[in-house]
Structure formats: structure tokens, C-alpha cells
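In the block that follows, a single chain appears as C-alpha cells, in the form predicted alone.
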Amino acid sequence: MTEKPAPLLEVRDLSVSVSRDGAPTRILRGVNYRIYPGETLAIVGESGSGKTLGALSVVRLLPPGAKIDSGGVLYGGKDLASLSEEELREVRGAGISMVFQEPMTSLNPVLTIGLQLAEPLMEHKGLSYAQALPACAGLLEKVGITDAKNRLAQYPHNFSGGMRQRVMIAMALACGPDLVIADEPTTALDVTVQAQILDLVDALKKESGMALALITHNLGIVAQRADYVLVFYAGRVFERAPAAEFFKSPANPYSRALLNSLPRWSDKPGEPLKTIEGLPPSFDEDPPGCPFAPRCPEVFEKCRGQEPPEFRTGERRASKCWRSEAGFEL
């Protein structure tokens, strides 16, 4: 029997909060999964679940007023959330990279594309301007940009959207990091380019081995290159589970939700979306409870007043329901 590998990153129990009036509110509450090498996480729920936040965690990039308040974030054997801010430092970029969200804006416009580039090699390194140069203009070929050598002195402002997302993604790539999270990677592109850059960060990632974690809103997209998936909802993981057995399968009333929402095929022309009805919650609220009861079609009485936890449904497979209460407690 083959050995199953370390994992690359094990989150155990995050919880952040962001004070807001000197108030702490609580926006993520005990989060666990774990990556393993040159494996494809996907990080799907609305929009404010806190998916971002969760991947901002991992290396400390927080908004303003946020903290980690318990739990820890272990890669290569440290705990990433009790790091000094210099030794985060040599993480970042190194070992953990990010492509950032809205290709439009997450470049600096009055800063070539070379400079950009340069940085992280500059940075972790050791190289100088002009020694990392030629190391960029290999960067910008191996992510599909011709005339590489020419377009170092450019701006942002002379790339399309499409061509600044893979400068995005040329700049995570530059130091050979083992994880790059992706948030949104293909946001605001139309569906052509998006393909392309699926295609480009899969080719990539297999060359190099190392692993992904995809925040998306696009569950088509986790259908066909996902090898993992976390469902967040109200700044919890509402389910963890392999791809194939979540689109199988999905134990999490929620995860069902999202999943009937999704267009088919087989519906009649007319005939109205499925949506899941009601709001998430606000992070400033705290009932007591599981926080999707006052929207879920499978409700009982146990789930408004006691909050369940993590249930072990399956090999890697959990789901915060109290449907779930057969399997055991994590």
C-alpha cells in the first residue's frame, strides 16, 4: 500500500476577527482542511462566506483591524500564524503565492511590468534589476506572452485583462512557490481567455508540481479540475470532501443548494431559476444555532438552537450538519 504524503499545509481551528468600533466581530470560526502536494482545491460559497478571507489568512495578508485569534496554519514545519512579520516574509512569494483578484487592478500602474516581475526574484533571491531580467522575459513566455523581452518596459495600462492576469500569474510562478492560491483568477474575463487561463495554470502546475487552492464562484470550473473541495458559508467550512464524491454526493444541505441552483440542461425553456432562498447571515449576528437553518429545506428543531459541529461523513469527508450526526465527531 502506497504511503499517503504529509500534507503541503494543515489549517486546524482558524477563527479570525476584524474590530469594527474597537468591537471584535468574529468573521471566520474553526476552520480545518489540509492541502496536499500537486493537489487542486477548490474554495467555493457566496459571495461573503469568507473564502477570501480564509486564503488571506494562511500567510497573514489581513485587512486593517482583522487578527487571527486561535488556531494555526502549519507549513514546512512552523506555524505560519505565530511567524514574526520577517520570517513571514520569506514565505511569502517562496513558498506560498497568491494571484490576487480583479486582474485589472492588482498591478501597480505607474510601475513597469519588469520591475513587478523582478521583485519577488530581487526579494528571495538575491538577484539584482538587471540579473533577474532575462528570468522575467522566460516568465512571460512560459505564460503565453510573445515579444516577452519588449514588453518588460511596458505598463499595465498597455495589457489587456486577459495579459495582465497571466503577468498575475507569471509573478506567483517566479520563485517556484509548492502552493499558489488563486482567488477569482478568471473574474471579469470573458469565457475564451478564461479557458485559456485554466489551461495555462493546469499546465503549469503540472510542470512544476506544486499545489493550487482556486477560490471560485464557478462550480463548473471545480467540476472539471478540482481534485478537492471546501464549502464555506458564514465564515465556516460547511463541508470538505473529494470532487467526484462531493458532486456525487454532497452531504451538506447547503452543499445540495448550491449545487440545485446550478442551470441544466434538461430545464424547460421559461421556467424560472432554482435560488436558494433568504440571506447569509451578517458576520454581526449570532444566533444561536446552525447560521443556514433560517434558509434550509431540511430543518428540524434540533438545528435552530444548537450549532452543530464537524461530522466525519467519509475518508477526508466532514459536513457541519446535524443530518449528518450518523458519522462522528472530528
Contents of the next structure:
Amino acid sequence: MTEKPAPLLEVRDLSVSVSRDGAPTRILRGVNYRIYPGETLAIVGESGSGKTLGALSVVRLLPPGAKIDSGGVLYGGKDLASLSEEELREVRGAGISMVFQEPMTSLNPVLTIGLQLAEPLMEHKGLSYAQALPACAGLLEKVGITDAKNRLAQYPHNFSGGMRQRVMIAMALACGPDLVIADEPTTALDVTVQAQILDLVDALKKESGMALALITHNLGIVAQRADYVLVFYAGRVFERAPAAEFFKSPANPYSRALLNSLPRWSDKPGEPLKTIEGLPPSFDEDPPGCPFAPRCPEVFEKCRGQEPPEFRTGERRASKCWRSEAGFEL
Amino acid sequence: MPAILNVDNVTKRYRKAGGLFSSGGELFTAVDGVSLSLEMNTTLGIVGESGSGKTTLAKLILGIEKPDSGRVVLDGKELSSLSSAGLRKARRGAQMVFQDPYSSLDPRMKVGDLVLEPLRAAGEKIADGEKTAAALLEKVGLKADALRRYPHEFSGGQRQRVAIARALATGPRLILADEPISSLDISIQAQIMNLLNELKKELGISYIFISHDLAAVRYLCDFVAVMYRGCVVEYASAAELFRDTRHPYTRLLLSAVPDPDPARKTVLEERRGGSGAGPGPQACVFSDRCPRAEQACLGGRPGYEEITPGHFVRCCRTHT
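Same protein, different state: after the form predicted alone, show the form predicted in complex with the partner chain.
Below: every chain and molecule of the assembly, starting with the one above.
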């Protein structure tokens, strides 16, 4: 782990805001992270914490009215934030591809699986439909779908939820990406199917050397699958750390509270679980100080007056908390 | 302790939808000879994958569906023997909380009306609606000023609290909660689990907790029934089930749960490369996926055996 190759992708001080009725609201603030080739980066946080946007803004998949205020995304020597829509489309699908949560809604119900699988190959590799088909059959086999040739002529409703998610993964792999961004790819699936899909993704990663950015709220999946963790809260990265260290010694009080609120096998049934009281701030309110301060069990005076910067807490580790100040500021 | 619920060898079949011009397809057994009982003031967890019959069983328990055979006895009354008025009365004693607090609450109704609706639907005259509603909201940790607000003004966790207050309105003895925490954030899940436990202590109610989250089931439940293809394949107290897991399907489910401790690596205990065609009509329902399946499992369906007091397993290989 000491001799790292160059990062595949680097997000630097990225801030994004959304305008509603003319008034901009900051939804990402000063986000920093790197993804290295072949690594699984887990992005965790509660709903509305910015975890999905923090990943999808990399390829500028932004909601309507959103814009990048500052910062950049370096990928293959280019700043993705400054590319034209057309140049960016080349990156999406070919170099960086996406898998979304709901395979039911992200596949087109009136097109055959073959047509939908062929589309990225036709778009990015300039193949005709007939040329793309053998590759599509190969892709289906790769994701563990048997009888691939006949399956290509079928429609999404002929596939179970787990099978559809396999198809989505096959589509994401079509052009041999070096990064796949997966947004809650197994949340809608049964636990056994979830384990099968994650095993499949791990095997494909090993084979191709691609990196994976996995957005999830399931800390079990993070513990089992991730190399590196980003914790989002209120549009900021509160902690980033190698996964093993994160679980062993979380540096940020929010990370600690999150891990403590999980029911564990070692818990005594019936004893109250530790919870994080209160609610995350809404994006409209922007009180001074740390946005977690009103809920933080380790809060002290400074936290309410001034928002902490990111402090380095170790090798590839940082925490946005005054309690981490002992390290040196990044 | 007296039982709040007895489910006795209940089977429910549906006809699969046929084509446009056919009179209907083959029969599909959603719940297959299920027997369960639930003691007062305890929590029964029902786990299993989608399509295993969990929700159909819940509907049978609430009298929303009628079993093809077998009996459901809720709080001393056999549901299928009741008139529709009697059934309506029995249902007041058993209420439901659904997975998604976004779609289970009518967005056009104020919270005060939402929590009183079950009482009004039961034809009850409410003397002081505001006071009654405020008392219900207090039980679930919401302030009285919530009464005049609409569901969209609340977060997911608060909405689930409203749904629970609504379920409490008729003073039920049993609450069926179908995946009540799975759409919520982790920190909020813990809050709702704590609330369910507090209400159990305070009001003496019983729960049926339908979930695929085994860590939550272990934490909340006194007893657990594991369902697979309409059958209960294993039943035991939660402590026993997780300590001495016997059925290969329960083991598979447990092996699929990603442990939040990275030092405890989980490996899926499933036989790979099955045909996906499902088990034969005579075979054990799990035989096509079972890593321990042998010839005997294909020839006959195993009985439901009590292997140690209170621990039931449906598996040919229990003794080997």
C-alpha cells in the first residue's frame, strides 16, 4: 500500500449548488478524494447527505439547476469539470460507467435486452448492431446469465430483479471502463441475491482491474467489500480513510455515532440501541460552525462558532472535526 | 402464557394469471401448511426472500385473505368463522405498519386526521379528537403541534412514527410490521427499533416483524420463523436460532448478511450452478439450492420436526 500508482481520478475542492427559484443552495462543499486503479471506494452517508451527488458530479450527472461552483475533477490528465457535453459523453459509458439502484426503471421496458446492451458499443465503439451482438452475448455470459443468445431477444420483464441488475452490470462493462460508479446497486434485492451480485462484481474487478465507486448506506457491505471509505454529512466529506482503519478507529464523531447505531451480533437483545438524536440539517439552513454540532455527542465550544477544515489524521486519512486538530491541516 | 395468535396448518393457493383468452393458469401455493403461535407480549420475526410467502401469511393473519385450508385464531377468535362485522371488530385488535411511510400515509390528510382514521373507520365516536390524537402522537415521541401538519412536512423516520401512532389508535394487541425500517437511514432505524421495544414494554403488545434484515430481527425478536417457498423451514427462539442454526436455508441467509466487522468475512453458503428450474414436485423445496442436498432430499418432502424443545426444522438431513 505504500507505493501507490498515480490516482485514476482526483476530485479537488468540488462545490456544487442547485438553484431553485433563482436562489442557489450549496449541496456539496469542498469535496476532496482520490480513486486509485482497481480499488473499491465506498461512499456512505444518510439520505440527503450528498453521497450520490458526490459521485455522480464526477461525470457531471447533475440534477436540473445544479452547477459546479468551484473545484475540479482530474481524470486521465483532463479536468472533467471543464469538458464540453460532447467530450464528456465520450468519457461516460466508455471510461467511466454507471450502475443505478433500480434495474426495473433504468432499463427500457419496450426494447430487447440485446438492443440495450448493444447501445454503448454502437455509441462508443462505432459498431453496427449486427457487429455488436456477439459481444453482447459474451457480456451476458460474463455476468453469469446462461442461454445468452436467446436471452438477448427477450425484454426486461422476462428477467428477475437480480437478473436485471446483472444486465445493468453487463451494460456498464460493455466498453471496458476503468471506473464503475454504482449507486445502491443491490438495495432493492434480496440478501442472497445481493451477495451473489457483489461476488460477481468482485470477480469482474479482479479480472479487469477496474475501480469501483460504491454508493451505499449498508455499512456491512462497506466492511466486507471496500478498500477505502468516504463518509458524507451535510454535503461535506466528514471522514475519508482506508476501510480497515475506518472500522477499527473511526476518527470523526459522526462516523463513530453511525457505527454505534448499528445492531450488532454482539448486542444484547432488548437493550436500547445507541441512536444519533435529531435530524441532519436541511440544505437551506446554513448555521455557522460544524453542521453536525447540534447532534454531536463530543461537541465543544469551538464547534458551534467555526466550521472545521479537513485535518489529516494519517496516511490517506482525513477528518473534518476540531477534535482531529492535533494533526496538521491539509 | 396465553397465545395472542394461533396459525394452524394454513395453506393459501392462487391461480397464476393465464393468457388473455385462457380461463386461468396453474395453481401456485403461496403459503404451504404453515403452523405458528405467538404468545402475548412477544415479538415473532418472519424472514425469507421475496416470494417466500411472508406477506401472504400476514394477510391471512389479518383476515384480509381467507385460507384454503387450516385455521387462523386471533385473540381467541377463529377468523374464517366470523361475519364481516365480526371480522371488522377482530381487526381492531391487529394493526399493520408498512415499509414505506411515504406511500402509506395519504398526503392530503393532516397528521391529526391520519392517526384518528382507524378509529373513525371502526365507527367509533371520538369525544375529544384533538386530545386523543395528541396522546397517540406523544406515545411515539411526536409533539402535539404535529397534528395540524401534513405528512410531507416530516422526515421518513417521523412519518414512520405517525404510521405507528395510527396503528396504535384502536388499541391493538398485535401489530404486524412489514419491513418497517428498511427504507430508513441507519441512525433512524435504531430510533424506530427502540420505539417499538418501548411500546412493547409499555403497552404489552405483541409484534410480527417481517424483515430481511437479520441483525434487526435478532435484536428485536423473541422468536423467528424462516420461510422458503411458502413453508416455514425453521422456527425457534431468536437466541436458539442464531446460536444453533440448523436449516441449510437459514445458514445461507445468515451467510449472505455482510458483517459490519471487516474481520468477520462472510462467504455465501449456496450450491452454485443449479438449473434455476426449481425443485421437483416431490422434492424438498430447498433441494435445488441446498449445498447439503442428497438423493433422499429429491424423493420426499421432509416433515416439520421438533429437534429440541421449541426448535422446529423441515429438513431431511437434520440428523446427519
